[in-house]
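One chain is shown next in structure tokens, namely the form predicted on its own.
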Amino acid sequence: MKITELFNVSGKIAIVTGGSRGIGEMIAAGFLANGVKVYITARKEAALIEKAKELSDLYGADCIPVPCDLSTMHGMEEFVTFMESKEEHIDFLINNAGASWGEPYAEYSEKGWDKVMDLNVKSIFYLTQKLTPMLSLKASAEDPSRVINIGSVDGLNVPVIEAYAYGTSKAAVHHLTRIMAKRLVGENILVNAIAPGPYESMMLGAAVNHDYSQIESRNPRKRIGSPEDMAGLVIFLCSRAGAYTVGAVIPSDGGLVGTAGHDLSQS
């Protein structure tokens, strides 16, 4: 019942795609800080083998980047070989790569709802699929490995911004998570999907010009999520604490949609 060892993720071996910023760059750094071994996915090469040296340096932990384009069929295949290359097995899974698109509802094209629906949707089910064995590897009842989608509350409520893929490919997220979760708990392999609010990114930050202040004055909490908030949901779902957590889809979002009534136009 110590929290050292309910919470505790040491020796663990992590992947966390668009680990080079934004949440993904929480969730890895939170790994890291907490002894896990962490390889981060991008497409951009530079940024990505410079913020991996970063968080390696700051917390004196492994972070391994990998460039690379998941929202092929041949990015995938590529990423697979190259950890089928390094480790013999896996114990986390973060999906967390996407992307949005913004246009007009009559000018919205084939080619942002296919891009969208290719990263978001697409490769956490492929991914997921192709690196099953190496997840199923190591598990055990008692230690399950873990799968966590990063979904998003425009996938639970109704966003204003005419991002028309976006809202509905969370939504399939959080749906195909359950699915997942089904299939995988007799390999012990655990998903869940985690649904963020407004957080800094580079995503939410274009949309409203770096300035967030309008977002926190109508959150509940008052402010934006911190990489605490992102870490620590993370590190619960993946240890000891979080093994009877199964299919779920957790809000982290300062109470915009538990509270309801807020606009989440933002998020």
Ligand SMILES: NC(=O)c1ccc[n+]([C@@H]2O[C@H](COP(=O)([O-])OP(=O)(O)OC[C@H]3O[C@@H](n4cnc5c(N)ncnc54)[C@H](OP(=O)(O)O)[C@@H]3O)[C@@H](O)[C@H]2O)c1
Given for the second form:
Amino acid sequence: MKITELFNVSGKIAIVTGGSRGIGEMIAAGFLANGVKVYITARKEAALIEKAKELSDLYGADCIPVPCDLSTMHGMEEFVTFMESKEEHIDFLINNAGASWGEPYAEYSEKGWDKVMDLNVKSIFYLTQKLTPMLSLKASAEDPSRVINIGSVDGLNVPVIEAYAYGTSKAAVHHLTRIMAKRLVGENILVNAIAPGPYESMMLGAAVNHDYSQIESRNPRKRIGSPEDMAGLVIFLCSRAGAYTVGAVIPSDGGLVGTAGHDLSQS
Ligand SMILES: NC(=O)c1ccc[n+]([C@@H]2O[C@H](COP(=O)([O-])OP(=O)(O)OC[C@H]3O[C@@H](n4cnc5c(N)ncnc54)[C@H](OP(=O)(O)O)[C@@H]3O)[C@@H](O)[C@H]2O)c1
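And the form predicted in complex with the named molecule, for comparison with the form predicted on its own?
Starting with the chain above, the whole complex follows.
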């Protein structure tokens, strides 16, 4: 019952897709600070290698960069082949890499739909499918492996910005999480999703000109999410403490979803 045992993740091996910045970096940092060996992926090679070195130096831990494009079958296959050459097994797969596409309704393009659905939904399924043998190798009833899919509050609430494919893709991530959880729980692989609210990142920053003040004032907690909020939740899900949580979609959003109400007098 000691916290040091309940939340212990040391000695484990993790993959964090999209780990070069934003939420993926927060998750990688939380793992590295707590004794997990972490493989991070992204397309932009130089930035990824630099980030892996920065995180390795900061935490005195093993952060390995693997440049790849996970939106294509070829990119996923290359990545999985690389992982198989490096490790016999993995313990945690964090499907975090994601993209958005904003365009007015009348012009919303097929390119946007394909980009968003390929990376946010299809690649989560195929990457998890291709890594299932590595995830199940050491998984046991006492010490299951974990998959965490990063969804979004935009898959739970109706988003305010015109990013039609994005909110739809994130609702799909949440439901895919439940479907895969049912399939994989028998192999001692526990699948859950986190639905983040606003966190500082290139994706959100681009939408608000890197000024988070409006978002903060509208949030019930009056702030955006911090690395500790995200890393702590991921560590909970991956540790002994989270071993009875399966197929859940957990918001990490300062209460945006949980406290949402509707004022009938205003409608
Ligand atoms: N920030 C938020 O407020 C927020 C809220 C809700 C949900 N989310 C979700 O959280 C996740 C992370 O988002 P973020 O805000 O941290 O975004 P971000 O700053 O744009 O980071 C995205 C990461 O994914 C990588 N990536 C993008 N396309 C890729 C591809 N095709 N193959 C491999 N890697 C790729 C990026 O690196 P490269 O560009 O070099 O490939 C980067 O490392 C996403 O799933 C997003 O939908 C974020």
